[in-house]
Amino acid sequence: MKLKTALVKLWAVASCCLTFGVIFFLFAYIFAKGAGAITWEFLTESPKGMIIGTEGGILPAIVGSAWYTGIACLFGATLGICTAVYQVYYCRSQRLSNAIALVMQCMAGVPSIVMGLFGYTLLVLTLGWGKCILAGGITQGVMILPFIQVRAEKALREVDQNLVRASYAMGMSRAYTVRRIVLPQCLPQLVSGVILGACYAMGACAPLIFTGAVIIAKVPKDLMKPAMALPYHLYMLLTQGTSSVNAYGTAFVMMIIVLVTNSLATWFAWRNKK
């Protein structure tokens, strides 16, 4: 028994070390390759050059990614949290609840490229929006919807039910209880889930290829116009094979944004648990 326990512990420690080692190597490699390409001009100018991206910067791509991600979070978080609230506190049919869970599981398993085709067919062609920021953001919002809903449902189910029962015993309505007691109790988990969903959307390229991203554009100011995006810009630089330095610089900027947002999510959750 002691030998088995020791082997299990050794296997667990070795797996953790291997995982952290791979992640550290990946981050260190990108940082080493991309940090040298970061200049003030790279962060504040538009792409230039005879072959787009070999000169200039990535400011339109940074702003475009912020627009896409913001719309995705607004759309995905609204539907995801509302679905979770309905499933936990309003749904009285077990079959319906199971059906919602099944739909979310199926959506979570849909490849991002298929989400892009869905957004292209519905938003770009059927509704006639064309390639634009709004179409890309909503498509990404559908993509991260199950990601947010599952975490929101888990957070809602972990709320102390004694507080809920006490609210009902005092004559408070279900809507008041959810709004004033339940949601404030699980706000850190909800915010963390939305921020992690934003990181997921920030790095997704496939949905934007069909719905909103373009190779070159100015800093976006209109939601009904297409815009650049960091993952799509990185994809184009790598497939063209013309500027590996700028490609690593773009990847470095994306990783910094993801690290900062994840750190903010962790800090916010820790701060509100105290």
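Positions refer to the first chain, counted from 1. From a predicted model like this one, the values you see are computed outputs, not experimental measurements. By rigid core we mean the largest C-alpha set that fits within 1.5 Å across both forms. First, how it differs from the form predicted together with its partner chain.
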Second form
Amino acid sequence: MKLKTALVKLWAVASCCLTFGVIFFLFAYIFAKGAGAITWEFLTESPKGMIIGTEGGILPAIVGSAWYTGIACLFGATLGICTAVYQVYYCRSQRLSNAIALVMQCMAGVPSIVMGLFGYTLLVLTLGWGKCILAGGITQGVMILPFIQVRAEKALREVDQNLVRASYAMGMSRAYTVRRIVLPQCLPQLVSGVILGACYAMGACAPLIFTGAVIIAKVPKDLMKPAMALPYHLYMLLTQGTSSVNAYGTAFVMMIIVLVTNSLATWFAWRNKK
Amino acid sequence: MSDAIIKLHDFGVAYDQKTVLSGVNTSIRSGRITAIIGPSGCGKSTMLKAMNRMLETQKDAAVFGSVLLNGVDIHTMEAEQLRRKVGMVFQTPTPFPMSVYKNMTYAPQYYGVTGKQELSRIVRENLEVTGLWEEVKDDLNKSALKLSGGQQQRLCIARALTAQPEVLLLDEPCSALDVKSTQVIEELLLKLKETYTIVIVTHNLFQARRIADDCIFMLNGELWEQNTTEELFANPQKKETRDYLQGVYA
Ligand SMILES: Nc1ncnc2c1ncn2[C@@H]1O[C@H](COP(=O)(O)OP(=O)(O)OP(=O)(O)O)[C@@H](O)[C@H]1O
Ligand SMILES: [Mg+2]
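Switch from the form predicted on its own to the form predicted together with its partner chain and give that structure.
Okay, now the whole complex, with that chain kicking things off.
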């Protein structure tokens, strides 16, 4: 019996170490390899060189990714949070609620490349938008919608129902109660859910391949034009064997963005908990 | 009785097909305090919640018979309209996690009051009625969660009054409070009955005796006996009522 406990403990500790080790190694490796590529020029110039990407920087990709992610968040957060509010505070039928949950699960399970194909057929071809930031952003938005919805739903269900009941008992409508009591209560979780969704969207390349990302473009100014994106740029640099130094540099920038946004989310949640 | 504000006719409630309240016929008289007493689980809270249709927010509850407010069947009214007229205060205080001031302007703002002066007036008047004004007037922006339990409960009563109800339902409002706070709330209720009709569920027979004009004794999901408090305590008509009042069920 004692041996068994000890073994379980060992196994748990070992798994922990392994996980941390992998993450640490990943970050260390990327940082070591990529940090060297980071110069002022790398962050503020467009890709240049005989073979595009060997010289110059990645500014259009950074700005492009910001646009894609911003639109994805706007789209995914609006729909995701509204769906969750509907599910928790409006939907009276258990069946409909289950149906929504099922749809969300299926959506979450759709491979991102298939999402890309969906965006391509609907937005790029059928609606005739062509490859553009808006199409790419919305496709990513659909991808992170279930991601945000699940977290929002959990947060909404955790709101103290006594407060909600007290509000109803004064004759307040559901809409007013949700706006004044429920949403402020779970704002930190909602924000951190959206930020995590943003990280997920920013790192995803597949939805953008058919819908918006291009090998080279200027710093984007028009939502209806295609733009560069960090993960796609990284993918091109590596698969074309253009410049592994710049590829690591790009990866480094992405990791930093993910780290910073994640810390922001954690900090925000923590600050609001106090 | 001509001055009945709420009437229940053959009223009953079932949770998940299980009947917990049946055959209730009663009137609540306006401008008085009515206490509902009875052993735990006899359906006091259920009956109270039926009076402003808060029961509907629980999915599995089914209601039979009718409840009339001023002669109008409450199930023909909008739930929001009804609850504005019939306010409710719960067992544990439920201050909203915001400032005292915002707790007090929460309902008026919903009803479209926007003027700053008008809002301040409503806040002040209702806090004064509940005796909370003197205690919090220096810092209305203080979080309501930082008030003491008794203050929180008085805030909840004041907040319920901002919706300008006719009837106030209270479900064991003092059970989480100490003796002193309980006394303050009892005095408050006695003062409020001049303006509002009050229905209070209580486990505390002394409390019922101290403040209630009328008393309803419930047992096993039925209205067992109802009378003026004085009569009910002095002259219970049924054996079970007498037993309960003498503490057999407690
Ligand atoms: N949501 C619910 N689902 C199923 N049964 C319920 C529910 N709420 C209450 N009941 C049952 O209904 C009966 C009456 O409950 P109620 O809460 O009205 O009693 P009460 O008189 O207020 O008791 P107490 O004095 O303990 O508060 C009890 O038997 C209880 O088990
Ligand atoms: Mg009860």
